[in-house]
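To begin, one chain is listed below as structure tokens, in the form predicted on its own.
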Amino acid sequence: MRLFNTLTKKIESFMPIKPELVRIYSCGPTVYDHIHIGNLRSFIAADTLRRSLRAAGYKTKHVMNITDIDDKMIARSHELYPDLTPEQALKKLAQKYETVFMHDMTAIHNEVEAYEFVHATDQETIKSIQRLITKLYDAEIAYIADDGVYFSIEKYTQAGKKYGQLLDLTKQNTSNARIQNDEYDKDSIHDFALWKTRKDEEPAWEFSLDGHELLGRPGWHIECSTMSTDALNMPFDIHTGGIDLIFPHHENEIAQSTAATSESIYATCFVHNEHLLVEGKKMSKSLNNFFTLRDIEEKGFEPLSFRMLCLQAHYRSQLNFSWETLQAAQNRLQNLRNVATLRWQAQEMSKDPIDLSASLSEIQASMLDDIDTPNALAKLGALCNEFDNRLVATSELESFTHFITEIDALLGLDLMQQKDITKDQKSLIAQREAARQSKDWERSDTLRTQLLSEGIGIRDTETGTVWYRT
């Protein structure tokens, strides 16, 4: 399997740590809100690529954290529930948006089951940010400011490791300010919060460090590195996210996950996806020019469309969003399950069966060649137009089973799903063949426009009529 490594600027064949077993982190949400589709075209590459490992024959633990503490959340706790205790106000929005997450997650079909979700404030995740941080202070690459633990950038950079390597940062991008805010001015090399002390009516943590008594709560980067290594160890395989957290998120986690160790490796790839665009604009809160799966879902759209929108595209590939892009999409979607349903329809006749081994070994090529999911659609469609114009032989029907089914893996589009057609209007199908034979075409068009009334559309082909879905 080939992946272009953010860490070498260069496509190049991955090779776990461990033969036995691919370790992944991906950058999760932050559940102070539902979360824009831009989030979701990460989380939907995170979710191909470990299906194309698993494809490649990888098996893989894949760590996605939920961050419950930061900024924003507490922000939005005070504003949505302020009679309750800077506590309760946090745990109650995590717990909402959280299950809101878990729902748009399961559908845009990303495998819920296939990971292992960590969080923030989980009591010993805390505890394990205190003991990095004190390791860190012990280091004297974090000192104790006035208004929390800052990590040194300096220092780090005295101790031989190399901050930048991500992408390259230069002196004259570095300001002498600490920054106490998650997510700052990208444009600058700052000294950033591990640890914060408390404010008026935040929620706080016991720490007490060199004699110090820091009543406060975890920087966002610190809970990266904290809650990546205790659940894979360091190094692991890939860590996956947009692009947008490659600076300062990403760089800061490598920073304080080897500041303090002789080990200079973090993850050994790191993958990042590209923007979801909006008339040309990245899609963010801050510019007001977001969707969010609701929004998609009150137009009439299925979560899969977007799904396969997002596969349309290189991962790699800044995509531009519209209704209109998305409802071809939808359409494309509907095609392949049209397809998917001749397996309802199978039957004996004497054509050539189509190779669809050699046409799953091409597609999951192409899934293995740095996630290419373009060519992998396209190699899909191919196929699909040599059964345009006919139905699928019994003969074929367990290796044309098999390849959807894979594809299903692979993709996650969920075209296994697609159920037959009713007794009834089987029936149908049959009385309008018998019309047509005895050429009453007047009560075959009229069986026609019963079975459109009930969504279900017919083709004629030299092997016999077909439904489809409409």
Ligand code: AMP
Given for the second form:
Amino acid sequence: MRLFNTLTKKIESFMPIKPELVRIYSCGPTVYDHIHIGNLRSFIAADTLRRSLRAAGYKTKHVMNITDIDDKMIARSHELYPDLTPEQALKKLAQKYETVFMHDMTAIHNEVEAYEFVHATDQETIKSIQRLITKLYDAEIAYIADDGVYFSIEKYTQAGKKYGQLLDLTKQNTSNARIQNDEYDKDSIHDFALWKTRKDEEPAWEFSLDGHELLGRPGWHIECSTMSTDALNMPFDIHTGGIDLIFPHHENEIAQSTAATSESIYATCFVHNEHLLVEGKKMSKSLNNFFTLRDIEEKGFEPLSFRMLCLQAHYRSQLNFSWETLQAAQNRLQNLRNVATLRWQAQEMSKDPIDLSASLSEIQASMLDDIDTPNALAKLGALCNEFDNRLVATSELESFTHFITEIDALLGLDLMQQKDITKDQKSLIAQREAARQSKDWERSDTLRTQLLSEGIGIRDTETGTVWYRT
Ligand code: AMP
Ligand code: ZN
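Having seen the form predicted on its own, I'd like the form predicted together with adenosine monophosphate now, please.
Entire complex below, previous chain first.
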């Protein structure tokens, strides 16, 4: 398997640390609202990575966090539930939108059962975050300020560690200012908050540090450092997220995790997906140019069409979202499904068999080449065209079914779910065939129209009538 690693800026041959299990951590959603489809692009990329590793023969442990405490969570929980205590309001908000998130993940066929989901506000996580902050403080890399505990970039670099492993920060401005906001701008280096002491009406946890009582809450970056290494140990294999997370989030995760240990590697490979754009701009809540999966469904599109749209682009390329491109993706998905339904229409015929196991290997090879989904889909499309023309022979039904099952495991497009038509619909097709043979064109047309009204199209081939869903 080859993967582009943001740490080296190269496509590398991927080697797991322990051959028997690839350990992956994906930055998950902040559950303060519906996630948008830009976020979903990131989660589809992570899901496709895991599916590709599986195709390469690896077992995986895939951890995704749920950010259920941060500035946005607190603001929204006040807004929605002003009558609850801050802790109750936060919990209610998180539960509500975690349920929505899981629904969205399932709808686009990310394999939720293949992940271990971890939560920032779990008691054990909070304790573990506090232990890490204490360790950083004891190593004199963290310091206490009037509004929280901060990470000192200067102390970190003085300890011989490199700040700027994922991107070149030497050219960027270094500022003495401390930053409390988790999502600070991209062109300056700041000491950042590990722990924020309580402001009015915020959910908070007790924390004693060196005789100071620091009732408060964790910063965003330390949550991921803690949850990833608690679940996967350090170093682990692959860390994923969108490119906007490279700095400061992932850079800070590396710094926090490696500061007070002799281990200099946090994760051996960072895989970052490019953004989903709208009219050339990153889809984001702040620009108010976002759509959710609900918007897509309300416009009559299937969630899986969005998965198809994402797979059509390489994960490291920007992808412009429009309703026209979504429609084209839905049509392409439908074409694949119509080929998959040929398994219900296998015919006795003598045709040279297609070597499906070789085709599957080629498609898998594209996926193992830095997850080249556009190439994999092009190969799959070319193969489907062949079947569309020559149909499936009874003798190749087993290998065809196996092939479609494996493609589903790889791409998550759910092609095997395509059902057979009903007995009544089959009878209509047989009646039309009889009408045609007796040259009763009017009845033949009526029957075709009736089938069309039920979403079934038909075409006549040299070996008989073939149906497909419109
Ligand atoms: P957030 O909840 O903002 O931390 O985002 C969750 C994931 O979505 C992160 O990996 C982000 O990098 C990613 N993300 C956010 N916006 C986009 C976008 N427009 N396109 C692709 N990924 C995105
Ligand atoms: Zn994270």
